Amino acid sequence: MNLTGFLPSLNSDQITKLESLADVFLEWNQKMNLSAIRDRDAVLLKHIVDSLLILPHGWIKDGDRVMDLGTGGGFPGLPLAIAYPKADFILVDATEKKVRAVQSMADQLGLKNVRCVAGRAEQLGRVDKYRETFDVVVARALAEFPTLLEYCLPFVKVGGKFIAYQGPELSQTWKQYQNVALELSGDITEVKGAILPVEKAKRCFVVVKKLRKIFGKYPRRTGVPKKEPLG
């Protein structure tokens, strides 16, 4: 599969790195089962191209501090770091062995703008160096949307944004979560659809702007946002 036609805004060096990412990921996936996807073309499409469907919207800028929360096998964080070499990325996952693997992938690819951190959202969201310090937070396939809001908004600085990678149903139901976003000091400002090439699978991006500092009681203790989502 040739990525150039799917990602016309990227240069040849970036395309080469993305293709190398697929190879490095597949090597690690054999060692520790990071994903059920084991075919190279499927990795290129379902992980890498899918991660970069946000590119046309320009939501990430040079100089931004970006967190990928629940990065898993490194998506969308690693492809985004390749696409935005002048932004700084912190990739977070609760599973330490995944974090070590993703950091090794970043090092193999020479990505100097990537640092990986192990920890749970509910705990890191109360650490001063992470709390409300990020221009952009992204999350892909991590949790249900109201839980995601509580996981992610504590990391977003005032004026920054949280970008949720969601299924197409959120394009119809997002309004029911606006009060939850407001309780967490956010405002749902954009909902954009996208279609994954070849497979024609639908994707929805929900953008939540941080309006003000979040209440000190959020995030709630570990496990509560998932068991008892707001709203």
The other form holds:
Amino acid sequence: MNLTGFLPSLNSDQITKLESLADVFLEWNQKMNLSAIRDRDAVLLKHIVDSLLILPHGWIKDGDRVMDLGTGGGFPGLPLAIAYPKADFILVDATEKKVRAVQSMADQLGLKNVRCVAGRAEQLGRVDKYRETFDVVVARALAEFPTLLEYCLPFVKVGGKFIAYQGPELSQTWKQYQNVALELSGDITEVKGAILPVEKAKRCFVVVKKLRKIFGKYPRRTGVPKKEPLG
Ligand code: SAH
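Structure of the form predicted together with S-adenosyl-L-homocysteine, given the form predicted alone:
Complete assembly follows, chain above in first position.
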């Protein structure tokens, strides 16, 4: 599969790096189970192109500090770090061995703007150096939407945004979550549909702007945001 046609805003170095990412990811995925997707073209499409469907929106800027929460095998964080070499990326996952694999991938690719951190959202969200310090937080396939808001919004600085990679249903149902977003000092300001090429699968991006400082009680303790979602 040729990436260039799908990613017209990237230069040839970036395209080459994304192709190398597919190779490095496939190597690591053989050593440990990072993803059920094992075919190179499928990795290029379902992980790499899918991670970069946000590019046309221009939501990430040079100099931004960006967190990918629940990065798993490095998505969308690693492709975004290649697309935005002048932004700084912190990739977080609760599973330490995944974090070590993703940091190795970033190092193999020479990505100097990537740092991987092991930890849970509920705990790191209370650590001063992470709490309310990010211009942008992204997450794909991490949790159900209300849980996701409680995991992610504590990291976003006032005036910054959380971008959720979602399935198409959120373009219909997002209004029912606005009260949960507001309780967590967020405001759902944009909901944009997207289509994954080739497969023509529907996606949706939900942008939640951070309005003010979040209450000290959030995030609640480990396990509670998932077991007892707000709303
Ligand atoms: N974002 C990746 C992986 C999704 S799987 C992708 O789209 O391919 C969800 C990941 O979130 C898993 O790797 C899991 O370890 C991590 N995770 C789940 N709950 C978490 C939490 N509370 N804090 C941090 N990471 C979490």
